[in-house]
Amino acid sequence: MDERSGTGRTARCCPDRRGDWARLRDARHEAGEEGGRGEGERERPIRRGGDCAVLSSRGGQCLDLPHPADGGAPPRSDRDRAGRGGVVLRQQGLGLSHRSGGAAHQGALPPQGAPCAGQPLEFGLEPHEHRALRDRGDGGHRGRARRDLPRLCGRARAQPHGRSHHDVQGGLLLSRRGPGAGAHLGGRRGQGHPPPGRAAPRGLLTGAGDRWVSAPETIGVGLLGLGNVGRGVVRILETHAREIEQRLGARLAIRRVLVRDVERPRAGVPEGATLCDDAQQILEDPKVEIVVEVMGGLMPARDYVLAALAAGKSVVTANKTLLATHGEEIFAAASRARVDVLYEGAVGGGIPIIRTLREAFASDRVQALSGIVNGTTNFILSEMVGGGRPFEAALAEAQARGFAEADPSSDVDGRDAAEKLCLLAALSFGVRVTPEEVYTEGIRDIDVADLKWAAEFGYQVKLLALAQRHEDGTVALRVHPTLIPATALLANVTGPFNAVLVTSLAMGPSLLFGQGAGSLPTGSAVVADLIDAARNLRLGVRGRVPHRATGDAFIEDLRPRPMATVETANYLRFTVRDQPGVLGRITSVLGAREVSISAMVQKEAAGGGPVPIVVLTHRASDAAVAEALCEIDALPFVAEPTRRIRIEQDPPLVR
């Protein structure tokens, strides 16, 4: 009988049918099975539309019984029933297949297009399938009430993408095989035939009480580098293993780790991983399906990444230098191999700016972005403002606290921010640009006096990466110290934190803020990419999102707008000797270049030394200001070269 319980249907086990059991016993003896059954063995009758087989618990052997057309007894009701220790299922017109001693024996196949069409079923040497169904017959336990078998709907329906095509009848999960069928229930590679154009799904379905859940598989990962970021990746994978498994439906296991010296004792080695000093051991290992590159630098990282892509492995990297320099080659190789290259950790540490621009803004048009994308320089400037320390002392503090490298040139000279801006520009505007084409200034020449003057005028100084789309279709890309209003959102980003302000037509301004440096923030972004790559791998949808938001065929070669044509307001600090006519000469030179003054302050010099004159200008072309300063610095009363810092009053919009 059928009962409805909750949202599912159940089939209740029924008493034995002695006539069926007699026929099963006779068929067994006629088959000449020797030795009988051992203690604890039970016959498991399986009926399929009148075809019946005995599945013994020993060796998974199957014996065919007569079809009703050949004189066998037909089923007594619409539902076949189960006897003691067995499961009786109904499947009209479907032959049987079984294994005995490792060989498969197949019954008659159903006609093409038959109801509940499927390929021959397999029984016997599939222990995980049989464990998936808890035996809920009375099983010989007298006096104990029988429990219901969960019945899942067996109607023909479209299968979800990435799942195995299974037939479930009477509570037993059956695996179908053959062309067009889903992958094997166990999810082992090389078994089953996925539908055309779709990769074989991954995973194993098992029973958990009355629920059917996907038992986690293990996806192998190869780690190139075990430095600061590499140890952060390992720590996050180990600490958040349970959450990752629940969200992904699979386990991520680091199989091998590339290091320089395998003999040197080191901390942070992942459990169960093998250290190696030869990258080929990772690239050629079939158990490594995703490669994580956190070694940094250009070479040999470029060669390793390209080799991994050629081997059909997805790549996760936090190497902005590699992508800014060789990104075109790497993305093209990934597209040919139809695998993923994910690089969230390359920009902004733990801030999800890459994923946001690739996916969240897919329906919008980014007009401009401005960001603090280097935590080292932001920490240094914060120390100079808060503690009044000169640049050298603030840099030493950043190095002591792990926010700056031993060689900080890439950070303090702006190169690091320029490389990140190239990646952001490709995602925002669909353009191809190199760091050498980005106008770049660092913070080495910033003096504490400039920070104090800026605060007096109501500004803060930040090293900004700026990208702006102009009305004529050109894009201006620049990295330089910038005065921004103290009330602006970016002005309140201090220490090693990063923030990116994106301005788009539909959304307006959007701010992403978070830690931009450190092993755990960057490691968190890398692991998030790793989960994304593993999910795409399991579902067979690698390359689902274009690597740079825009398809490779639509990426444009762009020469950024010349800096000379960019218009900004300016902070100018002149250091001059105190003598008559100085101020008049300065203003006349600026006026001749059409540079208008908006504010000016002159304070009396202490002890008769040089006098500072601070001028704020209205917006003017960069070329005009540069020409004026060149002329002024050549005047005889100028004691030091003029200090110039550009000003951004508002988030850059279309002008």
Ligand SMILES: NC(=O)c1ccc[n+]([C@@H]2O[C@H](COP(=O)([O-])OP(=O)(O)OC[C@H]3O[C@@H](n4cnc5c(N)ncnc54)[C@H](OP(=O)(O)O)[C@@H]3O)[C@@H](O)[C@H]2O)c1
The other form holds:
Amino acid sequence: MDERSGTGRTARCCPDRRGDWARLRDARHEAGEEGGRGEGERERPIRRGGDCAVLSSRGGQCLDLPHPADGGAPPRSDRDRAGRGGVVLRQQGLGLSHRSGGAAHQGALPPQGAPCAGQPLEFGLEPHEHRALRDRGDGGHRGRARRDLPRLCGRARAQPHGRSHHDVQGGLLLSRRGPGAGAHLGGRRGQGHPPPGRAAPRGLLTGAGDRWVSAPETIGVGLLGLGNVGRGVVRILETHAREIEQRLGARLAIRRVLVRDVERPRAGVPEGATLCDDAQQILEDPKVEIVVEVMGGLMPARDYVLAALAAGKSVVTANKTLLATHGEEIFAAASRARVDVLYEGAVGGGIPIIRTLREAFASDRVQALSGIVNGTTNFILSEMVGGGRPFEAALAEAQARGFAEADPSSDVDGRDAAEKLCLLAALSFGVRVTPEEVYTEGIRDIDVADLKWAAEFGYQVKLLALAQRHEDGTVALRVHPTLIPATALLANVTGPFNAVLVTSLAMGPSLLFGQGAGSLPTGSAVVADLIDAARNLRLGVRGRVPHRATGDAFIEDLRPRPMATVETANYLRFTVRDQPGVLGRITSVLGAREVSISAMVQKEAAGGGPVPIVVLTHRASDAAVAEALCEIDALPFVAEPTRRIRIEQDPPLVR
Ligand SMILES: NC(=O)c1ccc[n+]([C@@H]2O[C@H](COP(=O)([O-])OP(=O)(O)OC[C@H]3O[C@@H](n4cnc5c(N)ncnc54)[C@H](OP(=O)(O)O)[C@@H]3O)[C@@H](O)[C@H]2O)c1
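Would you mind generating the form predicted together with the named molecule now that we have the form predicted alone?
After this comes the whole thing, all chains and molecules, with the earlier chain placed first.
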């Protein structure tokens, strides 16, 4: 309803308003921040980060703030007010109209006991205006601003906890001006809501000084899965609610949670959320604006994620299997829907490696990365070294302590690390690869004896995920047990911890270390993404950073390098019968393929049984070493297949 028609109530302000405006102007003038009352100031006395703030209040007095520089004369129209950054507060009889850039949205009836006129309100000051007030030394900018600004209807921060802009009645609703903004702030997502593909600025509440000045809005979240990670997400949201609200300027509320079995008694169900076993209830709920997928697996997770994106909801996921397998499809769908897919929890648990590669290395050129990205295998290897236990016993210990799944094959066979490496390689090099293109070898064949021999030579054995850019336009991607010097950075990463060492041109080596899995570490990464997605939602932006750091139009034309051509040094343990000429045959086969030896140890036979011969080689092509071992293992004196573990330095040599 437009007061110009005469049907709305007359604009009213507090009695001292004009004096307040004058004082504010004086303060700014005294601070020398404005060149008096020039045209600029006349045009934009109250600005919010350069955008107009449109405020509506229901249930209180009807207010329209004339532009102070107009001497109280009402503006000609809403558009006029908005266009010059003025503030519009209005109440209309029975309904609420949020007007923003011409969009209008009807709200509900004002409640009983809604805020009344006379409540102090702090808003609309530029930071320098606050500084100016504060610098006058008259009790701080907050008190001063309270006195100096008009006393308006509405309570800036007195909203009952847990209410959002959607359900707050009688509070202030702030919106940036822009298409659909009013609708976003309205009581429902109705006709004013922008269609998918057209992001609408949200109620971005800028602070007066460093504080939020209006009741925070609530952003609805749907959680797919309430297992280890899901419970961690809930716990982080609950225990860090205050910090999150302060950082985001809004609340994140889990509205619905998907599980397989709703009847099963379970802990960790978020307060106020509904458990369901039908994903449609989440995907079709307009109050769910961001979907968090922490259910795992490929199906039905893929379908749910795609459906959420198609419905215009941003998605946060910790599911590396899903992204390594269906990443192309999912990221393309997100781009089409103009929403975000964020996945910090998918690699390295709580370690912020995704964000680091996507954003912090935007200015650099990553040459290589090597990572311990699977905590299960790192725990097992640490147990084997520290406790001298064989692989099976160490695995059982990992399972007993919750570090390994009942079916550990994805971890111990290296598949999990390969999936993570695909995501890291895409972020580092812009290369699109599938886990099948990653050379992958697990730790099942690692023997305690190898770990002891490695230690004798001054090495540790780790399951590393390695990616390296080569000048010939290839990128070598591999996951395998690796000997690294005991003094190397990654050698000291033990137990279930993860670490990723990035080597880049400008920065050189840099290391990220931390808990690579677990409910709270992974939950914290997921919630950080949630905050990011919510920030984007509120700002009406998406795709601020491409999903995989490089836009699809600029994908590097790098090819996976065939493993046969990758060069590494090697640890070789031969098990042979103790007879003359053995050593000579072995060295000649290696030499024939240009695999040169850098160190060798042969121990005496105990009781006439087979003896180990341990050889370290210089760098040689993978194919050459493999062919040599094939030939050697076929020799009559060889008692067991030769054990081979590749050797890398730390950081890996960049060639
Ligand atoms: N665990 C970690 O430390 C960790 C670390 C990094 C990343 N991740 C990733 O995070 C994701 C979740 O892992 P998690 O360890 O939390 O798994 P989890 O403990 O097995 O929990 C899975 C949850 O999803 C629900 N769920 C699974 N399939 C479902 C279906 N078809 N319909 C409805 N609900 C379904 C389960 O419901 P019920 O409760 O009814 O069975 C359960 O609540 C995985 O992608 C994993 O790779 C995990």
